[in-house]
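Just the one chain here, laid out as structure tokens, in the form predicted on its own.
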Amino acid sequence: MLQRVVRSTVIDAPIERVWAVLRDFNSHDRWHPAVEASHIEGGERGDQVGCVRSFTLKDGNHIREQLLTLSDRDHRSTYCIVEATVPLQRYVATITLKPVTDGQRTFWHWESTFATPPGREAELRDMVAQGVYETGFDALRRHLRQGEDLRPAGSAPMPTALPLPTRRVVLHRYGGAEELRAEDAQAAAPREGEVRIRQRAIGVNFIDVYLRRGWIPQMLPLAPEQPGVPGMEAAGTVLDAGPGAGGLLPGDRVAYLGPVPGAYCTVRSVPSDWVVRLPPAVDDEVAAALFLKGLTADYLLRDLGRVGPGTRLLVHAAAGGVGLLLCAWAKHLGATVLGTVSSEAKARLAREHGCDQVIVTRDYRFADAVQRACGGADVVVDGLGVAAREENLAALARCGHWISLGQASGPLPPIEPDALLAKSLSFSRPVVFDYVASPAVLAQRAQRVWAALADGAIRVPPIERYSLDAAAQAHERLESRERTGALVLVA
């Protein structure tokens, strides 16, 4: 005969951080204590439906458990044991959340259903009901709490968060690819204000190779004694906060953006002013590809650009990661939107994301097609530099306006203010971190982008990955001109 059992609670939190928590299938090691390790088998993510965790438990017992079902939707996960040490038998649980009236809190609705062997019913019963399920409620609750003093007054005061092991790319002396070498070192401690992030991704940008080769010495200086650190965007998990980090609190799953490197590491601690909350459907290694250059389109596009239907929008680099991100999001705001691409294999992929018109070129001539398609570009985005110059200003319709991004073929020396004059030009040299100074428009933009993402106005571009220790051939295949899409290191 089939047994059932049924418990439900409410949790203090919101029901966006609570599934944060429970929708990874190998979180219960880091808040159930029962547990003592767990993994996922075969190295798949533990938000895969199909996925099996193997776990020990504090008593000895051994168990494998299967993910059947998960709806970020419904906030349901259905799982089973596949074998136990312990005599559960045909065993299948589900977990459903609620949200509350008032939408702090979350109504946990926890049930499963088992055979035993006879005689012992009542026992492992009250095992599922009291050492799984009630004892799951209250470690949750602390889990989440975590960060604050919930000790008894007069009780020893709380242990001083310690550094933990991380793994980092440094760079000793600026130059090619080949300086980039990983080694090991410690994660400092949250402090006030802080987060420290399990990385799980790391997002790979042509600012990096600008540091890497020296030329923002001030953005990245190096000692002997202080080795620089690349990168300036990640995603992953919170594993500890200091006071006043914003919120956020331990499991958390989380992407940020900030303009001080170091982001090369599987473990570091950052300002939560710089930290996002990652909706249950963008996973780590989407957000490292989307986070950083989705922002940067949403401000060429709506701050500076001012796109919309009609705009004639020059893209160069059309098929790398920021250029599908502006020539769809682009073409469905109704511009035109017209592309420069180095092969034939790329003009596909660009018009495959909204490219109407792409121009393949490996010598940066374009003008004369931008021209003869549209009469001039309204706006340029350009991370070409300084061999695009003429180019740009010649492929410009009257009062259009040339946004600066980057400077792949080498630094762009001063525009004269009589280049733009002829036209009645205008020319702007963006930073993406002066966009998003504020915690609160950081949130507004990266809602955008998720947005943008889920109704379909962005597509998640091709994903190339390289482990951390690989950051040297991730950049020579960024600087090769051969990639598309978005480069991520996976830690």
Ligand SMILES: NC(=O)c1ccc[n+]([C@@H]2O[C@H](COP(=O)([O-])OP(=O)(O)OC[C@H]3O[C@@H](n4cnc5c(N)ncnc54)[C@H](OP(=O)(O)O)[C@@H]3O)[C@@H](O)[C@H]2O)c1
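Under this definition, the rigid core comprises the largest set of C-alpha atoms superposing within 1.5 Å between the forms. Positions refer to the first chain, counted from 1. Fair warning: this is a prediction, and the values are worked out from it, not measured in the lab. Compared with the form predicted in complex with the named molecule:
Relative to the superposed rigid core, Arg64 undergoes a CA displacement of at least 2 Å between the two forms.
Relative to the superposed core, Gly50 shifts its CA atom by 2 Å or more between the two forms. With the core held fixed between the two forms, Asn26 has its Cα displaced by at least 2 Å.
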Contents of the next structure:
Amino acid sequence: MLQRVVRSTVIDAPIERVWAVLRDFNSHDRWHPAVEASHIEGGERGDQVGCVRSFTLKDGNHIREQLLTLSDRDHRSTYCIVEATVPLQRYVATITLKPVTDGQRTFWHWESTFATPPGREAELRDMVAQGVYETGFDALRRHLRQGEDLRPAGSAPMPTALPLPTRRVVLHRYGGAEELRAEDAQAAAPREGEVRIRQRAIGVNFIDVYLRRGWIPQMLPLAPEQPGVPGMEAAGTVLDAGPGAGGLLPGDRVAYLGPVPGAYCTVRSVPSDWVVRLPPAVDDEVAAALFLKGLTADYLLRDLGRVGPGTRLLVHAAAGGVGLLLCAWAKHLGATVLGTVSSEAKARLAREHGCDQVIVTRDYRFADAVQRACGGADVVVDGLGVAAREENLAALARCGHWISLGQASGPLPPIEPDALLAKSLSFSRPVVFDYVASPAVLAQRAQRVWAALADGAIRVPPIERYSLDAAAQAHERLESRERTGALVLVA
Ligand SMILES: NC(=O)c1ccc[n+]([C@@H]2O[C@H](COP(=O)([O-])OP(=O)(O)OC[C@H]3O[C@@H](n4cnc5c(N)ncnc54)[C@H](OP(=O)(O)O)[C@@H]3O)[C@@H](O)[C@H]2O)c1
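Having gone through the form predicted on its own, I am curious about the other one (the form predicted in complex with the named molecule); can you provide its structure?
Complete assembly follows, chain above in first position.
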């Protein structure tokens, strides 16, 4: 009677990564502990249907197996034993992979049928199930976690637990953009729950300017021996991972944001809770341009502003990094979108990104125009701060909501409750990090941003690129009011 063994598991790695190992019929001596040596007979390729692999096992047994089918489309291969010193007869096995719905993990199904000499059924079933399949699952996990699948066979192991050289931009004292200086340093190895990332693109945000000016010293404290490194987000590739790093693997392309500055550098260790894997369609520079700003647009529209069909939304700096995303996404959600910008060129761009009515003003005068256009705004997203205070109050409709997002023109003084009373207004002062405070929520929001990009609800904003060493210039540009879209440092 034929015996049947079926085992399956989920591997914490995208399907392309797992399949790249398993489709190679000659890879097992690099990751499966039962296999001492493997070669493909007759010099054929390891993915050539019909090829025969010859295994020497650690226990001294010898097995020859033939590849019967291989489908890259279905991520499936079938093989059989043609000759073996173990008594497995008519052994045929199939490996099938399926992506888990989050796209970052892989379901692996391994099954076989075979005959055995009488009386040895249970022993050989157990050997296949435990000694080959279960052991193989664990071993492949380890292999991927250590990034060994990314190294050419026989090359040196990746450095772990050692600091690595990094280039970083530091601040010794608060002040103007000229205070930003580039220097060489060492990036610590990842600790428990951390990954070390080779950063390729770093998002520049207005909060970096506030930190540099010393407006939020508790977030970026400076000490003589310990200069501050600004930067809240970056994208790149995982170099190595500490224990318990959420299944992230060396070689994974990722983006992160976090409430502790330090992203203006080439190599950095960060908590894996801040990190998401990037879909193939999103390159590092696009991720750095979109990640923090897109997540911000998501929580503003979806959670805080509850923007939907008919919402009258006023977006300040509508041609800026956050502004363009807000305009496009809100329009897609059916809102009436009004925006303020400081030039005609910016007005054109904001319109192209879905802003229905653009008010051009350099001196923060917009309330009359908003009232005339739509009778007042239900939601104002305000990154301007002090200079727009009175106009915001005047521009809001009854029961309107003023979301104070930032303070590009200067910090907002305290708001008296009575200032809100006249029209039953509400006021909030959110920060993105509280809206992505758990890995599950972060992953969900990131997923929504990538989906919005894929289905055209948002577009990649114009990106201005600067080298990491030119961070000071990038800051000057951000403060100039001359530019549009997002700024990215390329590392
Ligand atoms: N709280 C959060 O969760 C969160 C997250 C992300 C961003 N933000 C805030 O959202 C706002 C937009 O951020 P962003 O990174 O996308 O920047 P941005 O909008 O690309 O750049 C800032 C824009 O603000 C306008 N602005 C008005 N007065 C200014 C002044 N005195 N100096 C400089 N700019 C001035 C300019 O647009 P015009 O010339 O067209 O007026 C400028 O382009 C910022 O206030 C930022 O702090 C907050």
